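Given next, in structure tokens, is a single chain: the form predicted on its own.
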Amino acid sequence: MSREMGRALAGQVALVTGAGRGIGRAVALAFAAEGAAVVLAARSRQHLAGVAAHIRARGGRALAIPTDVTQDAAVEALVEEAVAELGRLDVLVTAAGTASFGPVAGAKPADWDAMLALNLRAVLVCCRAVLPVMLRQRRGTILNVGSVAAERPIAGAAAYAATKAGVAAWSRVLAEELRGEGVRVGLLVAGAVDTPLWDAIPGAPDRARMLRPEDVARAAVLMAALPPGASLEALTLLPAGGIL
């Protein structure tokens, strides 16, 4: 057996949003290590170039496409270019996201717009954009990155939790709609993860106690690598010390 054929995602093409850093970067690296050709999407051309170079230096395949996933036309163009270059699309991971925290009483509705656009609406648009390809193939896996904040009340995280609760509801319904079409949908729910997202948040919890992005990536590989007859529709990954 060749080294390529022995890897869990050999021959597949995966599109990862938010691939420039954090969870998205870790997922992209892990998928490439398992044999997938990885389409990297994020706003930062510089970050994407670094991830692509890392993958190629280790013998993997990467296509970097700078994209603002909050722009519908950009998402459509992203999927079109990915398929034109690599011929198919087997996996979508929506890892792009942002967060800001604070009490509702001290917030303005406009403060939530960026989170709503990136954490929720962009996920919906990305899922919709890959469906024509996956339905035509009668094969595909969509993995949306959620958060325990959607399930357990964390003071100061109301708006963020609402975006992630929306992703969870969307994922459950989409999974049901696609159940007979060969396309499976999974929700990867994570506790606090040590990513650059926390850099701009004052008073963050102890990052040494958080999950590592690589922990989440390992779970994503598990979900994506299951045989076509199985679907892991929800997986919750927590730091050993609690949800933080």
Ligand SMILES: NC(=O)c1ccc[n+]([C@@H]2O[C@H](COP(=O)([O-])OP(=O)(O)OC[C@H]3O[C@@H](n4cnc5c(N)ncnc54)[C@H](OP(=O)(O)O)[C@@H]3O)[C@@H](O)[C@H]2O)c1
Given for the second form:
Amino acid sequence: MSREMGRALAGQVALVTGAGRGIGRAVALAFAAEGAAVVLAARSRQHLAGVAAHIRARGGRALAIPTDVTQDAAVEALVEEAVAELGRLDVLVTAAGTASFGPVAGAKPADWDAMLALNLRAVLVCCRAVLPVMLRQRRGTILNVGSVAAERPIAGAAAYAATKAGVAAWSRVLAEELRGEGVRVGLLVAGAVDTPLWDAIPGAPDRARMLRPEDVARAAVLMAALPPGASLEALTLLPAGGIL
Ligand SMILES: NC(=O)c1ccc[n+]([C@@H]2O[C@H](COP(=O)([O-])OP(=O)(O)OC[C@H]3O[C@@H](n4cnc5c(N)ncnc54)[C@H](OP(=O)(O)O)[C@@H]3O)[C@@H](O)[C@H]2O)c1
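Return the structure block for the form predicted in complex with the named molecule; the form predicted on its own was the one displayed.
Every component of the complex follows; first up is the chain already shown.
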């Protein structure tokens, strides 16, 4: 029996944005462990090389493509290269994202631009970019990463919550558009996860009480590995007994 057989994502190709660290990295490692060939996208070439080496050392298949997903043409080129190299594209996980917090009263609109561009617009652009290939295959899974911040008000997180609420609404509508086309869309809503995202946030909550990136990755595997006839369109993952 080949190594590929019996693994949940054997034979599939997954593109993970934000794969250099945090949630995206954990998803990429977990998908590779389940037999997927993984395309890794983020801006840091060095981070991607480290993740790719980790996957290859364990017998997995990884392709690192340094990409700034806020650049539309770069996203098009990313999908084109992924399909040219690996022949198909079965799963997209949009885990590239950022968080900046602060009260609205003290904010300048320009402070929000980079986060809106990455957390919202780039997610839309990435989803759109994979559609031609997934529709052609009549098979595909898109997983967008949401946040409880969109559902439970946290003072200081208004702009961040707005980006995540936008992604939630987008995911629901896109799922409806693609129903019957073989392409499913899921939203993975996570509570606080202990990733480098918190490094730059003053007064971050107790990281020991957060989810681990590997927890989110397990949920992503569950969503991606369901048989094609079933779609887990929304999943909320919270630290049990911890903080949101
Ligand atoms: N951590 C949490 O508590 C938590 C909870 C719920 C939801 N989320 C969401 O989960 C997602 C991932 O968060 P995380 O905690 O894993 O963050 P992270 O540890 O900071 O990782 C973010 C990843 O995104 C990449 N990235 C940033 N800007 C990019 C760009 N312009 N183009 C391509 N890649 C880019 C980063 O690499 P480069 O900088 O090298 O590009 C990095 O690989 C975000 O959408 C976040 O909002 C996080």
